[in-house]
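We begin with a single chain expressed as structure tokens, specifically the form predicted on its own.
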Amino acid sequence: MESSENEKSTLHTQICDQLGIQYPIFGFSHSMEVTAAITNAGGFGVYGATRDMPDAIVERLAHIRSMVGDRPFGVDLLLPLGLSNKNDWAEAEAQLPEGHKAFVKYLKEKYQVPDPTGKSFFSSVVRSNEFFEAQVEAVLKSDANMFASAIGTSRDIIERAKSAGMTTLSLIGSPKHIKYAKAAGIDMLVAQGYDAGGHTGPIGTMSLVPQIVDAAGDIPVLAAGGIADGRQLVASLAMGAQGVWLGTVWLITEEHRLSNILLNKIFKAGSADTIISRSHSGKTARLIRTAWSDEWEAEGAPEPLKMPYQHVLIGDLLTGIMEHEVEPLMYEAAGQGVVWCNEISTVQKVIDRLINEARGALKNLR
């Protein structure tokens, strides 16, 4: 009994009491259902609203609240530093090099990608300060408990989120980012290592987390990057983190309802089947390797453009690929923890597995 209580207390960190959650497991997802399920299973769900129009953000956060009651959840937005002020598609499109447009046309013809029947985020929105501000306003109208963002979000926005009663969190990939987070008054940090899916930096998780913990002082730190097993939860706590932040593992849940084509690619992928590529957004992002990334890595292919121009370049093509499920070119952001994502599960079962594996790891340590 004493052993069980010790395991329970070890896995219940200070951040659990601070935020009112059972387990120090934070889950990022673009799915409202997954976000709510993580929260309802005792973790902390964080909805990725980066690809949503402001009006949709208001509606979707209200829907998540209806599913979780008074349990806490968060919302994540992304705006890297150095982007333009205006959401002007025509202006951005006019700056695309002819050689890059010819390459996109070549891909469309080679893989016989049909035209999309409508617009998507990728084919209609330029990442810009103007669009981000509209998204922030939508988030602040909600009663979400946490506002998460990339490093570089202004102190003014952070203070507005705090005034709205939200805990503020920033994802960082290098110790040099600590000073920006402290200057902005961030409440929590996610140390996201190179192993992570999506946009990621150059330092591995095991090397990054202790450095961020040491530099963060009193700011709580979560570990992220390739984490999909309970043993990694225990290792993260041992390195001084107060919890873990996971993304890839939720893709294979019933609640996410990912397409079967992408599910099969995830099930077959090992850690070495992910690749760092700028082909998605113009910034380094870890994706499952497919014909898409291979084409952009091939000899003679142009270098991907900087954000936000890469999205403007590929927006219509990517929308057509996903809408019409052009299998060779379909891809998904995924971390190196994808190796543990090999069958359909539920959010509850994933969290139960993580906790049971963590308890097993603690027993092995003793």
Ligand SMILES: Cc1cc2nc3c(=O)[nH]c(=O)nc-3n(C[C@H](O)[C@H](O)[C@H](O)COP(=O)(O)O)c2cc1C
Given for the second form:
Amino acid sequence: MESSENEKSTLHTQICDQLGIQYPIFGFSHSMEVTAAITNAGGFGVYGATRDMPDAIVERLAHIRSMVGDRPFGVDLLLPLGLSNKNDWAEAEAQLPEGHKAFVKYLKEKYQVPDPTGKSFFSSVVRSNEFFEAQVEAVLKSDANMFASAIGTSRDIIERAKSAGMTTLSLIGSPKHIKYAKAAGIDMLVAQGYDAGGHTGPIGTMSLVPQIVDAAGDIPVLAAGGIADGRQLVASLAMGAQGVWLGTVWLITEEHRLSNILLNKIFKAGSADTIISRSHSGKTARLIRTAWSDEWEAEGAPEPLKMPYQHVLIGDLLTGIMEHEVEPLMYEAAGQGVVWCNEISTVQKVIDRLINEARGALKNLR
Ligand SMILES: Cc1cc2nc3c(=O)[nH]c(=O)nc-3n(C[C@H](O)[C@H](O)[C@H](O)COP(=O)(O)O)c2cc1C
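Alt. form predicted together with this ligand, vs. the form predicted on its own above:
What follows is the whole complex; the chain from before opens it.
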């Protein structure tokens, strides 16, 4: 790959030196292999541990370390505030409305979803303070270099992560979140726009990033949401971000090993085929549009329940859908950048492509 010194230095931002990485590309993934491959390709891999039991977190972070050696990687937990204290499945289940249970039964029968043979995170854990604390303790036992979480994470947890020597990072979707991030002493921010896969707020990436950069002061900002092309990396740097944070683009890598059914849905999807729905967790999240989201949007369907009850409601059904690959109902979180995810790739190829496209965009600017 040929490049001038100027292009190299434009794409090598301050955060690269601060964290000891080659490219300002941060990648979020629920796959250990993807996380390690991003780090080994010169980016910064962040492992999403939110669906892992605490014991598994300890083992998996040690496994990632064994794959990356001294290179840096991070771990992300979803720690929403305001949920109940106890991880008590029976108590949460007792509160599910009869109409909602009847709707889930209707979906199971209509699509002939077999019972799952075992339990998954979605059918056994109530998102609750008790469970989050056990996950945080597991993360703090690790030697991960970064602790990432969405805004709302308590100041106490941020302080403990910093005392454990971790860089702390918060994902935010609105300028109004900045004051909490500053008060908690967050080291880095991800400005994650509406275009993003997964839980997301109402402001588009192009409008959000410059606002967060202006309000963040000295705190470095990464841009996220719909980014899957090198031109968007250059645009993000032009908006004052020091790098980009990507989620959707890794789903189509060999390392991720996503099921072929989901891969085909992603390959076929354009930006408008990703929709915002509360049907997954109870909070707004961008998902690939499938019969699952259509059923929850249909006339007469109940409103999804609030977190954590939606996932207690659908946990068994979702586990059955994924285990038995019930094609019409299978879905995954994905952002509007899905339009650039058209064929199976590798993490190294994705990073090479992003850097090549970014260098091309810089040349065009001149
Ligand atoms: C399949 C998938 C799962 C995600 N799960 C989480 C999660 O557990 N925690 C989290 O902080 N962000 C999660 N995200 C959001 C990412 O951290 C990231 O902000 C987002 O993917 C960026 O937008 P993009 O998908 O358009 O690249 C997820 C995203 C995807 C695509």
